[in-house]
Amino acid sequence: MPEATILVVDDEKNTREALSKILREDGYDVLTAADGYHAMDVITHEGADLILADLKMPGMDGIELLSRTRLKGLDVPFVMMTAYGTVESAVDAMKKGAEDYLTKPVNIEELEIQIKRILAHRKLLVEAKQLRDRLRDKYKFENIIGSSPQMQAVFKTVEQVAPSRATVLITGESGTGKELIASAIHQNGPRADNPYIKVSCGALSENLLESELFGHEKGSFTGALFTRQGRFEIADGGTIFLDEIGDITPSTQVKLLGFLQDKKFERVGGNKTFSVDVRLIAATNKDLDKVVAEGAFRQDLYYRLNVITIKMPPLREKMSDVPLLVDHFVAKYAKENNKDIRSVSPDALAALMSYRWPGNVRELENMIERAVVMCNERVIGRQYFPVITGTDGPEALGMPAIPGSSLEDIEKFAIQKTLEAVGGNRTRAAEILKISLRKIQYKLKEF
């Protein structure tokens, strides 16, 4: 079987069948294709896994070529061949995703070296990118990625609460992905199907509150010009999730008891009894053992609440969760954004495992993103978090300022953290740090 299918495109016929010849010999499948229109044809039908290309063709040239590939999402390597006064415009090909640049009259022993360099690396770049996306996938619960321990036993929870109709509240620091879980305890629920109502108790205000959950009556005070359902009525049948459940003021936390009670509630300012059934899902970021004991929140409402709860850990507790998160956000960003990025550097990674996290995992992913945008390169570099830094940084908790240290410093620095993260699996870190396995070891020896 042939190592790869390489398609040749130049316009110079003698061209094309020497360096076909050659690489034929080398064990390649080798494709030709005399301009750039009859390449396109070639990659769309016939597909290649390296192009050799002329840069200067009549009619579609190299470049041309090249953004044609991209345009049509084809990742497929490019090296350009170009005589020694184009120099500049192979550069610049470069700069549009080209792996490299050759000169004519092209030295064979170069591009055999080139070609085997290329593949190599390719094949070691869908070798990762299968291993992530086994990973992400064994490690994924809808929209919510996590290895750790904690957030596997979340998961298993969630699996084991869903099919239920009981009360579930989620407790956590805010960024932690709370209404995530809700999301996904409803959709793996019997109750998918139906409505799923989220409401931000902690935006409204009393008044508001009550109107928005139970509905009002018209007339029932100023500016309630028309009957109005409330999201107890529309969630008949679905889930209804009440964020910020810790901000409720009194008055409404006895119209909440009284609801869970019998699932019966009033509208404001009327007298007809509704009944529905409605699966309710909590959720706040406030100690309610403490506002319990503190007299804010009702005792015996609590105690209807917290039939199941679910604590999601703070993100600083399960740093072994960032890498794999980081790959999900850049995957996700780089997407959105339309740019060719394939992950973050180990010294970049080094300080993402170090940073402290206040804002969670929201606050990871906001970093992402604006690295992402900033980017232009395919790997994002450390440059690209300015935020961390200060007493919140890798520098206060060891991390070798960056500049002023060495290469070695930075690089153990990685290593070590790296294996910190992921409880010493020297495999797995090998993994995150896209270096081999002997390196890490020999490293290990070396500090």
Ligand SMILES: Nc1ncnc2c1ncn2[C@@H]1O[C@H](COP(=O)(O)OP(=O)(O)OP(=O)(O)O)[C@@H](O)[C@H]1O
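Basically, rigid core = biggest C-alpha set you can superpose within 1.5 Å across the two forms. Positions refer to the first chain, counted from 1. Bear in mind that the values here come from a model prediction, so they are computed numbers and not experimental data. What changes on going to the form predicted in complex with the ligand:
With a cut-off of 2 Å and the rigid core superposed, K286 has a Cα displacement that falls short of the cut-off between these two forms.
After superposition on the rigid core, the Cα atom of I380 is displaced by less than 2 Å between these two forms. With the core held fixed between these two forms, G73 has its Cα displaced by at least 2 Å.
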Given for the second form:
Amino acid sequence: MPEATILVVDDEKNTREALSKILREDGYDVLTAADGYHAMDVITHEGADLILADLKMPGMDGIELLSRTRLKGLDVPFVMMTAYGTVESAVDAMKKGAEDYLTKPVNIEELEIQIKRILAHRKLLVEAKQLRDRLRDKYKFENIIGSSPQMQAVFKTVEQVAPSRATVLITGESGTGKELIASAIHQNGPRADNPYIKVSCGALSENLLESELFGHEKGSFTGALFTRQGRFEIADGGTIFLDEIGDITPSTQVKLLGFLQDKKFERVGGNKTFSVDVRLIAATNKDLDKVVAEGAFRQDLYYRLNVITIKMPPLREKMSDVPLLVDHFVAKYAKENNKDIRSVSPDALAALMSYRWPGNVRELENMIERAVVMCNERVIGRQYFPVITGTDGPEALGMPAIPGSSLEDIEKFAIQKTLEAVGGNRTRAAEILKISLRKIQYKLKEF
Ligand SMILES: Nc1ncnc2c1ncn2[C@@H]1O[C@H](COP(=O)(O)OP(=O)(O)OP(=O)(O)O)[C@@H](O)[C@H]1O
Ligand SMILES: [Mg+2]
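Next block: the form predicted in complex with the ligand, after the form predicted alone:
Zooming out: every chain and molecule, the one shown earlier first.
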């Protein structure tokens, strides 16, 4: 295998042939061109790892060939060959980006050393770049695990929205990773070096939240002894993450809507208008559609927030990620606790795979942390997950065992549970089960 392809460009046939012969003997692939135009053709169509070009050629000279190659965005290294006495133009070529030059007649040993050096240097640069790319890929979503199609779709959306300043709403059950995704959007965007400010809206009373977000002027309410900057001011140029947005009161909703409309706000108790450049990401584990329908959340604000929505899937809907998450958390907590624990046993993993994870990834993480702390072996056994009893699955609902039950029992169970869920409304149950109302009535009689 030749280690590199070298293109020799020279209008003198003898030089071309002599150099080609030597370089081929050294084990390189050699291409030749008699002028700059032909050389451009070879460079763009076949590619070369190094170009050895005569400086003086009729038509397009070596320097022009170099410039045109760079204009095409190609950074192949050039070595210029120049006749004795025209060293100035060779220096000029180096200023324009040639790696080096040789005077003619070419000293073969010098040529070989230069080529080796340049190619070795290139290889290092290429390897370093590959390493960086790999690292970037790996840490692009630092510590966010997910090879399931659902998570891959989430990552794709994050990649698409991160560069923009569009408002993003992240929804999903508790513990599904909403906060993790919010910070990934910030980290992967152009604001990454600017502030990322998180506010838990549910934790604060209305007054406190408003002054937290927008700041307040001294004396604006009892206890406001000093003027205070709000989080929006502090986040200028960066991102603000409003967690539990579904919990904010109507008054705060109005203020937030105002901000989203014109990026301006006033401090509580103040009349000076502040204008900031802040990207907003919001999260909620509530069904905002429902909260809006109930009248507890302004529809106009909902539309403003909902420019891009990311729905975090519950863990039970992406169970294929469980083994990866388990490995990730075992490694994380083994390191944190200085323990030499590598994995969980197959039956422990089977138990983890059978559980429904109402607390999602957070529950899994906590369970693994606890197991790592308790475990003194290298492999975490099934007994370290006592919470998973094996009856948390569908059987816990009284569902007939599958396999082990007749189709009739399973059908009966499905009809009963559906009816219960819809308060005995047979029409609705028939719709959900996709069977006719008559069939439900008939089955009920049968039971
Ligand atoms: N895909 C994932 N990969 C690795 N860790 C994850 C993943 N998803 C969630 N986690 C971890 O699970 C825990 C809960 O995640 P996070 O706080 O982002 O959830 P949340 O959706 O904001 O929950 P809540 O609604 O309760 O605030 C965190 O410790 C987080 O690091
Ligand atoms: Mg959260």
